[in-house]
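In the block that follows, a single chain appears as structure tokens, in the form predicted alone.
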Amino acid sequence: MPAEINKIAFLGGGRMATAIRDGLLKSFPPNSLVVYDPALHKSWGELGCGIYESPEALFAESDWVVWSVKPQVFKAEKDTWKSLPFSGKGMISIMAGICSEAIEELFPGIPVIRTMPNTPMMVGQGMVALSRGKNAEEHHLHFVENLFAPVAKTICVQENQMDGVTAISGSGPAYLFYLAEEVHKQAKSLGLSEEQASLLWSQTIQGAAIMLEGSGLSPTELRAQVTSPGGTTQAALETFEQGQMAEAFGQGLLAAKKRSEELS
């Protein structure tokens, strides 16, 4: 842990805390952990992180505060949290929709780092989309990217992207459980048991990815490859397309997206 940190603290203690939690215990030591959150307090205080009784004392004793609270959990409190001082060195917050400009303006001249992350960081594959709030500095974001690394892969974003981020890798695994969903369905139809299609889908996922991700080719050069003229694959984008599949996914972006927007 860099000397300089003493403290950081989490106001909530959920999955996505604990996912960024375990990843920091890799290399900071459990008591430089804290949270409030009357909930979870049990499970955190077993792996040895600090435990605040009242938000007024972690913001007044800790060197970053991580704001893992639902967004409408912020809103109905942020007059509460108005009102609390806080003297450490900055701010990130990981809730959707919610924009750096509402925390700087509970806490005029604190720096602020957005986020949006996603759920494989329970498994040390996440992706964490960053930016900068109007008081943060180049060395802010490369702390708070240094924190998401042993558990997520980061991008720099400019704010105004953060919807689309949201709406591509913030609810993009649960697109991938919903598709996993209907291979379980079928599994029967299919000849398999649900343990085998279970099996086959997710390393398909994983190695197709790792393709999209390192081949140097485009998702329709990609497809291509496996696509032969009158072949399975292509009854099956043929069925695919008949149904509109692709153009019902581009427009459940489009509403992840709009849904972000809201709750800012």
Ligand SMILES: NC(=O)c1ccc[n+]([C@@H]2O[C@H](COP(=O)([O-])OP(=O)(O)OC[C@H]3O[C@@H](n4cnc5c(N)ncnc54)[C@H](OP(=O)(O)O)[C@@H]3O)[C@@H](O)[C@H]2O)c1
Contents of the next structure:
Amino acid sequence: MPAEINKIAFLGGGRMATAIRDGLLKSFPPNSLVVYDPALHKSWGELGCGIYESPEALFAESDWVVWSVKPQVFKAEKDTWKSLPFSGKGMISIMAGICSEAIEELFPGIPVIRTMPNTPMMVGQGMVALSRGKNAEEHHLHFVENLFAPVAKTICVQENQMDGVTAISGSGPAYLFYLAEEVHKQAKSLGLSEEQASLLWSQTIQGAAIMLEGSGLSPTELRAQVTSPGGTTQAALETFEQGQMAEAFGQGLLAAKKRSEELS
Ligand SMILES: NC(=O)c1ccc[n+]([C@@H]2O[C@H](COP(=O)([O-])OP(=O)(O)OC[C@H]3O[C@@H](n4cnc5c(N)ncnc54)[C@H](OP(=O)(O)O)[C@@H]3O)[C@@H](O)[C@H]2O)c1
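Please supply the coordinates for the form predicted together with this ligand, as a counterpart to the form predicted alone shown previously.
Full complex below, order starting with the chain above.
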């Protein structure tokens, strides 16, 4: 834990905040992580993290505030947070579709790092994109990258790329779960139990992801390696093509980006 940091505060202690907290607990003492959440998630107190009764105290006593409420809560409540005293080092937003300017308006001059995490962060395998607001400097960005490092890989992007990031890695886990649902549905017809199909599919996704990242081969080359002429893979791929699956997937990515733009 950096010597100059005493408290990292979470406004909202739900699923994503909990995942970040669990990563931070590897390098921060529990009492340096504090939360305000009207739902009062028990796990924070049980781990020795601080629970605040009001957002006022949370802001006043913290070095960094992580905005981890839902975007709609931010929009509805932001005026009540506007005048809260904050003399810490900066703020981190994980809220989808909320631009850093929206927080800068509430806290003029404060460095803001906007991020887009994803749910695999809950199992220490997240992907987090970060961009800096107009008051943030490189060292703020690096500080926040290091915060996420125990539970995610990080990438720095321009803020205007965040809608594209949301479409790929923010929503992406759901696309894979969607395919997993189909594997489950077909398990019986394939002569397998759901449990067997689930293991086969999840390990296949993990292995393929490692090859995509580290083999040095393009997706097209990797696909060709598995596709013998007239073989089983080709039979499946031809069926996907007849169903225009690739086009539908591409359209889905664009729809997610468009929705992210609309939300912000
Ligand atoms: N889930 C994802 O895949 C994902 C991916 C990227 C980014 N994000 C972003 O992460 C943020 C949190 O998402 P999540 O999935 O962790 O949601 P979540 O589990 O619902 O957590 C949000 C927490 O904020 C609490 N809350 C509500 N009003 C509050 C207030 N006025 N002050 C303080 N806390 C309040 C909620 O309590 P109640 O439950 O009682 O309302 C809840 O415990 C969202 O902005 C989302 O856009 C999520």
